[in-house]
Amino acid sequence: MIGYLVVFGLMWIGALAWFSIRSFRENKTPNDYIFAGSSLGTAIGLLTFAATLFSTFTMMGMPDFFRLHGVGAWIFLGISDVSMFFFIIWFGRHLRRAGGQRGYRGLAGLLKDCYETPWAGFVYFAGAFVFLIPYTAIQIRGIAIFLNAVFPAAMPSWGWSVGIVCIMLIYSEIGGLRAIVYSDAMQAVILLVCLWIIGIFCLVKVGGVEALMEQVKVQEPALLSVPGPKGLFTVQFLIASLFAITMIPVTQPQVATRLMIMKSTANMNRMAVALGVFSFLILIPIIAIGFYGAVRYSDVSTAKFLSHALFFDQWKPVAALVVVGLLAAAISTADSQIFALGTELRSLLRGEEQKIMRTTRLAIVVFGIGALIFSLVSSDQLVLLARVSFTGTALMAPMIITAVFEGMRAHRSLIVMTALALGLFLLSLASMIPDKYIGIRIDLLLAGIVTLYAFVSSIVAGRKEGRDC
């Protein structure tokens, strides 16, 4: 198997090097470096979106999620993803209009201009940083624990993490977003191929779909219904998750950037529809892998389940491709997050462009080191960590939507409300305040309060002399 791994690994490293060199030559201006020329077509847009949304936590976290919590995970992701793809089309049109009018440099900069105060940009950037660094870290953490389980004698998990971050920073610093987009396209194809091959192998090993479901029913029937054996999929959890995932195109800077750099709105709309199809093609084999784990590896750790289901139980060339695919997935998504944070910082800076770019590049390195440190101390619950990230950034959605949508008036008091909501949510995560009030989850309660306040404040501001962003 080492031979296959060396061949696939060298091919992947070679592709990254070629993407970096090609992108370096094509980047003529700072905007080319930051926004990849703003000319993504439907196909490349689909693949870079897919790689950004479906990453290490999809390939590793979601099978483990199905193994532990059952079919409710399909509701958790399937329905929420459909809602998100609709919102990509709806929100994307308004964002592209607002960004085109104001000269888009990043969401933080756009909010700063719309609210006419830098505090709007600072609150958004702070929220994105606090919740995206952990999300980036779980990509690194996920592949590190997998590689450590598969190759325990090679190096400790922290060594794998350091290597991943180094590769990520080198080629993204050289080629910018263009290199990241090219690597995304490769990673998305590898991810889809790997998942289907693994899913089919898992079904073959247990005798097919019907045999797999029968074995799950006998071993743990609660996996086939909600709220699942651990009681996770309650109505409130699913509603809060729906809101958090739907708001990804609104609040996640790496996704918003990709909406802005599509060649046209028509390309963006076609991409969103194709992305819906891609997501279901991703989720179908994940169910098979997860339930295979529920039958064969119900009482083992996450690392052991993943190392066997994705590696030791597979055909050797497939196992080698999985290792490379997981590395590509981790790096592709992590560098998109880190690069997006650098872009958001740049949008808040003013001064000489050359100096701003030096600061931006240095910040990207600092953010990468921060993600590395967090990955060393984070837990193995990849999906739940990802959901916390989505939920935290989703609390900023009302502030963003109010500023971007035509006909709504942005009131500055909404900035304060958003900052308070983010602070309270962080306190609940730290167990410093309860995570439920009057029987309602605090994330759902905060989202409802901020959304209602945004609606009311927009109406009040509209009756006064105001500004239409």
Second form
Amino acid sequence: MIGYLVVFGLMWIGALAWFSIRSFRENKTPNDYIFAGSSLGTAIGLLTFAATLFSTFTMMGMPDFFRLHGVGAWIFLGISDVSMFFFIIWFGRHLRRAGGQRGYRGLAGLLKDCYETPWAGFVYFAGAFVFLIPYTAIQIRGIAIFLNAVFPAAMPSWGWSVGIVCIMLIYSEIGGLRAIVYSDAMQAVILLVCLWIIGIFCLVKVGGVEALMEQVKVQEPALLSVPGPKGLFTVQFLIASLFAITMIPVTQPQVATRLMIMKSTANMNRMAVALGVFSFLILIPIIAIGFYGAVRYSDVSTAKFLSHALFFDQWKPVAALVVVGLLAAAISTADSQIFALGTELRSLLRGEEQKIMRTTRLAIVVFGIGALIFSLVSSDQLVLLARVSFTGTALMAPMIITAVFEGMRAHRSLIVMTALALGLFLLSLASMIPDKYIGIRIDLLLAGIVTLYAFVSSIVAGRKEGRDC
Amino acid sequence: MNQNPTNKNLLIFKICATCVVALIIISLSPLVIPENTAEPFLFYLPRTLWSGIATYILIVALTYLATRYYNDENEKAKEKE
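Given the form predicted alone, corresponding form predicted in complex with the partner chain:
What follows is the entire complex, opening with the chain shown before.
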């Protein structure tokens, strides 16, 4: 086992080093470093987008979600994902137009320009920071608890976390977004291959799809329908998740950046369709892994289920590849998020470019350390934490859409409304205010109110002082 | 040069978008997610799963169709050149 791990691990580290050095040589300007030359083709765009999107949350959290909550997990992620892919072709076109006209440096900078006040940029950056750092942290924590469960004697889980953050920061700092994009492409392929091998292996072990479903029906029939054994998948939960996930390209800077740096809108559109196919291929084996866990490991902890299903039950070379695949999945998402936060900060700064770049690079390190600290104190509920991140950032979607969409008018009061919604959502997370009002979840309620306000204020702004980006 | 899709193409895109919204609504309705009901099974899969997968495939097909008609006209011309 150790031999396989060393071989796969060295190949992976070697590839990361090569990508960093190659990117370092290719980066001629700060824009090359931040936006990887802004000319991604369909294939590389697909792989970097997929690697950024599908993370520890997908590879570890989703099998656990199927194991604990059942088939509603398909609606939760599958339908939300495919809705997002369709939304990309609509939103992406408007974003690229607005970004092209203004000289895109980041969403925060674009909002600052569109609303003609730095507060729009500040609110966006603060929201992205508050909700992306925990999301980045769960990537790190997810893989750290897995590695700790698999190799308990090697080092404590915080040691794994430190190692992951160091690798991520080194190659991001050296090669910039170009290195991240190249490594994402490799990591997306590893992720897909690993999931299919594990999924097929799980199916073979239980005797195929029919036998698997029969066993689930006998052991926990509630897994085969909604709301699931724990009652999680209510219609409200699914609608709020759909909104939060569909809005990822709008609100999460690492995703919006990838739409902007595609070579053309046509490339971006092709990428959206390809993502639909890629995502399908990712999610199908996850169902098998999750239900395999429901049959074999129904009453154990998340860490124990994952360590057995993904590692101990697998053939040794596959298990070794899984360790590398999980590391790749975690790092490919976390690095993009940390780097995107740096990009967003840069878009708010003005002055000498060299000084801005120094600040940006330093900020990336600081954000990495922040994510590391959060990963040491966060809980193990990977999917639910990720969902909180998506929901929090989604509250900023109306503010961004109003600024970016042709024909809509940006009204400054929407910035205050968005800040208020973010604050209330944070208070509900801290249990300082109730999380339900008149029977409606607060995330859904806030999203509805801010969206409605965006439409009304856009109409009002059209008549008075509206700003068209 | 006109950067926007033509009116006919925009109409087709809007039809696709409407169909996608309708499919999403259906996927959140008792047609796809009836409470505590797994029947009927199809290819051994419970109702929510097979109908959810079918909805997913239909939306991907609609996304493909929409991209055929929602390109910038001048970008298309450049690609042809």
